[in-house]
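Below, in structure tokens: the form predicted on its own, a single chain.
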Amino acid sequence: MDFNESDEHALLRKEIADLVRQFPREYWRKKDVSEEFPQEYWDALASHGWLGLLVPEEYGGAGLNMYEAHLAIYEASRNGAGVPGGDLLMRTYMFGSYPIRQFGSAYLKEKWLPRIAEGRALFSIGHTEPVAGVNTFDIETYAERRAGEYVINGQKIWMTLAHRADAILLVARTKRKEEVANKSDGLTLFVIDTRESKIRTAKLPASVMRPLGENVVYFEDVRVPEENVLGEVDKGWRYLTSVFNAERLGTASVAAGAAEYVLDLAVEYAKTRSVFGRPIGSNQAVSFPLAEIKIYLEAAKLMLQKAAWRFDRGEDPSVEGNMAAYIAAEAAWRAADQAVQTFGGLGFSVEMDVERYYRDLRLFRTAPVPKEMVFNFISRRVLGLPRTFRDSRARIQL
């Protein structure tokens, strides 16, 4: 790998860091406050070909991959777009042209693609389920195949703007658990027009991304042209595996570049707050903690370069791209603790913003992927260490 940064990217970075810009952080204020979708912003990166990074040029993208990605999604949530902001192109280039792209049909890619570019078609992904949570293998969605169409019964949970969403990313059973021997058999992905095929939305009161707005997603009986399947039948758990290395790696950027935003904010109230006739931050107490979670965000950085390089290799990402993620959400939640701290009363305060960063930034230590299921993953397939669980449908022997 070479560290030398490249002069396009450093012309991406700059150039996607002059786009976000226009949009201070005062108006990310008015839109967590009033929960209203960043429709402005969006509109912006459609118009300036951002939304386009990862679709082949022969459907009016840039052709990139996730290495630009991850660069354009850091530097988005880097210069002040912050959670919301990062997780809009993150959702729109790892739930929507990338595995669009990568296992669509002609028929999804030619849907699909074109609409992604242009800024048409807004991206949910329905994965986490009330009694399931994120155990891919107890989901209990259903897909019937029934004359050439599916239909759906179930219920997703925390599905950001999936009332808003053009489409859907939806992981369904197209077999029951007891009529598989390996329960990572008989799982599907759709993509679900949402214009085509109705769901139902009830909103989730929440903390965190408000401008973007989490949901409740009934599927009552709705029906799917067998067209709408990404990849093979019952075969899903392979590309979502891929869909999650995805995800990890743009969520870590999320994290980290907002991160940097806010500790950006800390060091800079460091040193212009004098308190007993001397600035803050010329207290260890102060100035200590914001070197160390500098030196987390630089570790979380290089841990992304190398997923991303990885994954651009056609390399297995897994154990670099939840390593990045631990490790960014770390030094994310660290950050905006600090910077309320930093701060002191101030840091309560809606005008100051840190409150705001310090809601979003503690989501990424609880998901998409917890730190508990990140060293799991660690413990058994880096370090060989036995397995901590059982199948849940094993019988316990008393």
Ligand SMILES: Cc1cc2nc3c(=O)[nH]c(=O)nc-3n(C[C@H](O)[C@H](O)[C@H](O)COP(=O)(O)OP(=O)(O)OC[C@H]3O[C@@H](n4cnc5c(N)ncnc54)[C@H](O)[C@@H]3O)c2cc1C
The other form holds:
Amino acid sequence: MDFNESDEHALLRKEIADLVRQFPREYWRKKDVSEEFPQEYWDALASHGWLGLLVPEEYGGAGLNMYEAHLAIYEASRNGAGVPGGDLLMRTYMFGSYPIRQFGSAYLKEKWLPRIAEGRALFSIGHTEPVAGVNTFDIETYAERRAGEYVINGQKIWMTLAHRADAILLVARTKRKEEVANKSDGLTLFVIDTRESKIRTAKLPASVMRPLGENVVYFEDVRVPEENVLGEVDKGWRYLTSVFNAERLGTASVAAGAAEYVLDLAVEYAKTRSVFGRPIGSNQAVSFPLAEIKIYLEAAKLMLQKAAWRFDRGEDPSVEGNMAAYIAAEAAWRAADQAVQTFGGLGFSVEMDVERYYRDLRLFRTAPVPKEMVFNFISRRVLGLPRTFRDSRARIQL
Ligand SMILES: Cc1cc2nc3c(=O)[nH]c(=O)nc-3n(C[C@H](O)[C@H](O)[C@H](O)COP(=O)(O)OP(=O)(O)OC[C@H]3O[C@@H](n4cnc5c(N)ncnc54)[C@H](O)[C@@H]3O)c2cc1C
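Alt. form predicted in complex with this ligand, vs. the form predicted on its own above:
Below, the chain from earlier opens the complete complex, with every other chain and molecule after it.
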């Protein structure tokens, strides 16, 4: 056991932190209010090579792994990029480079990996539907095979960035639910090029990650060449669980980093705001919750490191990944809530930024994985308890 950080990792942290600090709170506040994509931030990440972190060297990237990816995402959020800035990096790594380098054909690798590294491929993912949220098996979007291509019909919701995405990682059924004995069968993943396959999007107004933007997406006879299938047809569930594990690692890194940032804002304010002739931080009612959050955060970071370490050893990271997602989400939510409380009335002022973190950091208790589903998973997988719910049509263990 060695908790010392390598020089390479310390340097990686410092370099991305230095870059991200060039985009201060005011920058993200403006983007939040105007709901404008952070193009300058994206361009800076691209020109300094950060978008290609997981892209193999032969495709123009750095060829690094999940441990380094989680560090980069964490440092971006920890140094002011918050939830939207960290999430943007997370999406590029976990929905773009990771699945394509891991499961993609030579065609998909050659097409997308260099573009990701150059900052020319913004990725969105589509699995949630009006009728299918935490139960992915209920999706109805259907891809029908016709003469060398697929014709896709269906509707997705909550597709972050779909309105400006270059590529979409789409989950669709290639066998209908009624046709399969096991609902995990017949799911297929596609990497859709939005320039060649036209989709229709409608804005879904939302209170979180406003610089990125949420969408309802309509697939109406969308024609997708068959070489855009990721991995094997009908076996998409296998790849999707891996993408979900990567996403959990990534979003927990965003949550932990942004929580640490907002905790710092609260601590600084508690040191400097004087009421009854003394700093408010000298009251234990103010300082103890902040101390408790710090403990949660350090525990979340350790769990994240273990999940990333398992990932890179090719082991199943799902237990640690789910635990990290839960504990980071709880730490993040408490940090944002306590920051608002510490700032008093000013906590509600847009110019103080903590209200923005309050909105954004609430997300992780619900998405990508609600805490109830983490508890379901840990109850069964780790504690061996009988499942608390039953979907009569599903034979697979969630
Ligand atoms: C800002 C934002 C961005 C998102 N981005 C994307 C994206 O880019 N792409 C995408 O595909 N999706 C995206 N999502 C969707 C997100 O993944 C889902 O909202 C999430 O998975 C929950 O699904 P749902 O909203 O349909 O909830 P439901 O599945 O309807 O569940 C509702 C509630 O019931 C609880 N529940 C359900 N069954 C059980 C049970 N058996 N035991 C205990 N509790 C249960 C759930 O935990 C949840 O709290 C995003 C969502 C948000 C809010």
